[in-house]
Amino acid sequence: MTIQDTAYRSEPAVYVYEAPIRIWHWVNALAITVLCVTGYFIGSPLPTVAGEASDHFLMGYIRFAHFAAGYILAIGFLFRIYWAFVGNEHARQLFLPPLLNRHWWSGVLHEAKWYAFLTKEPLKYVGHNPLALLFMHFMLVWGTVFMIFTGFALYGEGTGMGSWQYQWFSSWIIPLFGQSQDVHTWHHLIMWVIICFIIMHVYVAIREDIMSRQSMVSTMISGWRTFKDNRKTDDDI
């Protein structure tokens, strides 16, 4: 809940993100980058490649990179769920936002005003601020779940009806959407939603590092959050 200014004045740095979380974050970021780039070319293939077609396997390499990154994303996500149970309290935040907490929602409103330049007083948080947590929970966590499930459903078409990918995903997800092309369309659409989220995420992290005078980018490298002045500090809920 809310804490007093003095709570962190004696703590120039607070250890927030454990090493497994930081490794997952950067591996996940790389996997998503590869998935978005290769996914774009799968949806909008190159019109032609110079030379004989038999001499090239360009789209095959692109699809392989997409599938490999997809497996890394899925395995990493399962590990992230596991670490939410065995890690510290900040490891659980991403999966368990306090949606029924009124004080937390007041923090969401304050952060929205802060990002919209409607207030000059930033609050400080040891972990994620409420608005960031809200967006990351719904757009990153549930967006990743959606992409993993629909991705494996599409992948299962190629591996065939006897594969576990087809039995676990394709057999019910494709009929749920209507047909394979509908799954492709939604898979591609949510890719753009995640790209928009990443743009906002990077912008906000850099903006907070500069304007709120608390470490953001370096925290996901070292694990330590530092506070650069004595402004009001708010604890994560």
The other form holds:
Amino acid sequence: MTIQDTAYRSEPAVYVYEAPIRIWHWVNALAITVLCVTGYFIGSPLPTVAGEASDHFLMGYIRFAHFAAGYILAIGFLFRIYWAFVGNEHARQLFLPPLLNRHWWSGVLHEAKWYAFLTKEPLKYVGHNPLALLFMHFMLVWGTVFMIFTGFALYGEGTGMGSWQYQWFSSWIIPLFGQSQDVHTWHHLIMWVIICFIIMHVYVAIREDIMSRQSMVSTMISGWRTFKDNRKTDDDI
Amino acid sequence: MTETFYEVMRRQGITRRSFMKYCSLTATALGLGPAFVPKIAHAMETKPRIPILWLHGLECTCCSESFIRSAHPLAKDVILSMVSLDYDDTIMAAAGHQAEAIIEETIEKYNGNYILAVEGNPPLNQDGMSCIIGGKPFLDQLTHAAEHCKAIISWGSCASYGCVQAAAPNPTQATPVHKVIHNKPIIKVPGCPPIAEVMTAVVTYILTFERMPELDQQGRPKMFYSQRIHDKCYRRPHFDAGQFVESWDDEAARKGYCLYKMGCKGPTTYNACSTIRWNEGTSFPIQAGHGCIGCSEDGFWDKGSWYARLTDIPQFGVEANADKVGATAAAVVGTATAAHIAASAVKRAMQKDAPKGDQE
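With the form predicted on its own in hand, show me what the form predicted in complex with its partner chain looks like.
After this comes the whole thing, all chains and molecules, with the earlier chain placed first.
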């Protein structure tokens, strides 16, 4: 904000995101990007390539990139869950929004008002702000879970009935949705939900970095949360 | 004592040589080794043929039409004779009350031992009045026959999933067999129609081994429905290469490239068309240049378009699919974000211009 505010920044920075969390964040972001792009081109392939079929493997490579990125996403997600147990208190937050905490919901409301330009100033958080946590938990975490399950169900169709992917995922998920086409459709729709999340996530992270009372983008690089004023924070944890 | 299959065949003038051919072809179709040929032959020679009641609900008889075109001539004679001896209203000689009496006779005589083959399905709305057999709703006939049977074969997509008469809005509430009969083993042989060789092989398997073939989660015999058309399609190399037919009359169509972009349902359809093929192995839809329409999959009539890769989502309008719905949502979010950026910039600019006392 102003130079005066900078002078007030006396509260010590807090180490919020440990290195494994930061690495996961960026690997996950890269995997999602690859998955969305290749996924789109699996649904709507590129124009036909000329020449002999034996000279090309374009669709094969696109699918390979999709499957490889899918594995990275899934394994990364498992690691992220593991780290929620062994990491610091902030590592757990993403999975456990305090949905029964009234004060937390008033924080959601306050942040919503902040985004509707109805309040002068956002609250101040060391961890995620409640509105961010709400969106991240329901759109990203559950979106990812959905994509991993439906993704492996579709992948299992290719690996065949004897494979663990088929046994664990395809065998019950495909009948649950009706048939393979329905799983494809839902897999596509939730991709767009995640794309919508990314648009908001990137915008909001940058906006918060500029306009809110704590650091945002740099925190996911260095791990340290810094503050623009020295008043007390509003975290529930 | 009921005749054996072999006796029926011989009576119909089929040579032993042809009979052995049938046994070996069937063993191959079932994925069994040569050692099983004599076993099949032995079963055919010694076991009394399985009585089968073949009922017809709401259907188009394409299953029967397919069945009587089984590639090796014996299959149709053998199996057909077996069926017609009991009850199949399309192909049996008896008619009217005489025909209906056969059902009762079979149920009494083979109580708990006959196979109930169902082609088509019962409609449940209007008290089942949309399908009347011998003056009574088909639903009554089905539940009565199912009560005393050993197992049920759901022939075709109608019996397995509902097919065209169950397509939205399904005014008669046509309902697949497994949603009406819950207490009997049901084997689904979906397809519109199913492949003839698949049908005869299923019956032969049940006779030979006196049990159901191994079924998948959805109750389909694994030996024929465990792989997608796409997995065994001869055009698959063009798919992997990224070579697609873009319109019906283009060069790629003439060259026989992959029909994925033309809406081929091969990648989502479990069936044996690309291996067994049709009409004595002559061809199958993709070989004829048209994509698979997914006729052996649940609800395929409502999973259109047959000519687009992405499935229509009618709830969002006639032309909507996942990408159109998703891209619209993303555009809305993107526009809202842009508007929000602008509003935020204005707010900041106003804050900077405002007197100092307004700020923290």
